[in-house]
Amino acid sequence: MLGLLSRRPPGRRFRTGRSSVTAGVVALAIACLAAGLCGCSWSENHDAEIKAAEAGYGPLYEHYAAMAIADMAVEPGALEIGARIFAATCARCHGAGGRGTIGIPDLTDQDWLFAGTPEGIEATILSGRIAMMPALAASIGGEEGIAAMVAYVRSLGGHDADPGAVEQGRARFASVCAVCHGADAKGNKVLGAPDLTDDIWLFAGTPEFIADGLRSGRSSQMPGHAGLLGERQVHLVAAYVYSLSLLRSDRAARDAGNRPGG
């Protein structure tokens, strides 16, 4: 996706309705930002380049700031800029394609710990998020309780488990875990408590990983980027991130339609 978005010919102009800004100036602006994030030293020449870039791409950012995120998510110019900012600031954790890794969310699916609406994504990037699950071994009956809870949670995702252990886990879940994950185990986006019924896991869903999480707890934190990027750049990144999940959803729908009998 990033490769496709960056293949715009150098010097081609984005039409903003109020002014035209070359893609080369935008590329320079993002390159300068990336250099700063990598710890490169600033020279007087760099400062001059940044000032020149701001004079050029400022009107473009202002133009996109007035657009809805959902509209920018299908607008090539906005997506190119958002992709470049993402590559400079977000890819180090979420990966170049936004697929994440263990403990880092996949941004290309429809499974969101917090709100996955355009506004929710923007709020997450601006202010950051903190999610935490405490160690629960003592609360659910030690290793025996952990084994029962693992069986129950795995069964929620459609995995086979011992029926007796599942029932024991169900009772422990209702008294300890439902306060965050909900009685139906569908999660709570206000708290960042994940849905345990969809078999999508931030830290992997093997019995060993689930048991380890119950013993030791889990914590995740994403820093806020308002101070680093500013609201206008965050607005563009939010549109790009939102577009990633839209693309995967569209592909899945097309694949389903192409199946025999679909």
Contents of the next structure:
Amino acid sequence: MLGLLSRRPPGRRFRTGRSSVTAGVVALAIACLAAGLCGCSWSENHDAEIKAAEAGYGPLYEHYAAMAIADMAVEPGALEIGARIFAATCARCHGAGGRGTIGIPDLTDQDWLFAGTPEGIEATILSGRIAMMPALAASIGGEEGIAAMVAYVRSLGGHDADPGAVEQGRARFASVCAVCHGADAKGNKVLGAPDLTDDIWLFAGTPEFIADGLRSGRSSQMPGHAGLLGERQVHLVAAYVYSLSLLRSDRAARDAGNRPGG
Ligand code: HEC
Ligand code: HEC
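The block above covers the form predicted alone; next, return the form predicted in complex with heme C.
Starting with the chain above, the whole complex follows.
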């Protein structure tokens, strides 16, 4: 394992010595327990997987470590390895095709909570991300304020809502919510605060889900994988993730009768 991780090319930013590997695994285990998301002894399995991968793919990792993520994202060999890492490590949360579920983002939709550039995606996978919204019922006038805010948020997503309630919600949004979601409600990628105008939902866009989030708050965590995978496997799986959103946009362009690049 150390053999693979210590032969890193010069100029990469992340240290992957033994202590940071151990610390990363411990931090990840704590993060998972805190999130109540995993009950399996996967760190042992992963040690074995990394050893196997090292035996099978060592020289390939060398090759791909020096390659840009955007180039790997259209290279079948890199994508095959990235897809394997994704299946073994990421699919249990993000789903086999990366489409996510309630509270777990869809990685295929080009709607990014955090930076969706190749570097941003790689940083998310290496170091993890935390997003948090406090309970806000008290700040917006209790249940009545929640009803108005739900109407406003629904209207942002293009849904019909009572105009009086929408106006009441709009005024409070500017003073309570805009600080994180932006005055235009288009979100903040540093905080992981979602765009509320695109009708794409991390949780669900029903009135009940929106109200529940305002009552109880929301918080999500993507565990950092630098320690578990090492930076080279992260580099490859980042390319696979980046390719998922490219595929989707290619398809959308074709559906619109508008071939990419043409
Ligand atoms: C324990 C569950 C879990 C695992 C395992 C996991 N993720 Fe995540 N991931 C999440 C959650 C939850 C978020 C949203 C975090 C937030 O909003 O703060 C997330 C966010 C992300 C994002 C950011 C999406 C965006 O819209 O900006 C990327 C990229 C990502 N994960 C990729 C991966 C990859 C690649 C792996 C495997 C190496 C992986 N994840 C493993 C739960 C997980
Ligand atoms: C302190 C920053 C902060 C404030 C203030 C805040 N939010 Fe949020 N909001 C977030 C973050 C971060 C998330 C994502 C939480 C997660 O990933 O678990 C979120 C999630 C949401 C969601 C779920 C979006 C989805 O895609 O499912 C809604 C709806 C929402 N906020 C509405 C509001 C409204 C309305 C207000 C004002 C009453 C508000 N927020 C105030 C940070 C904030």
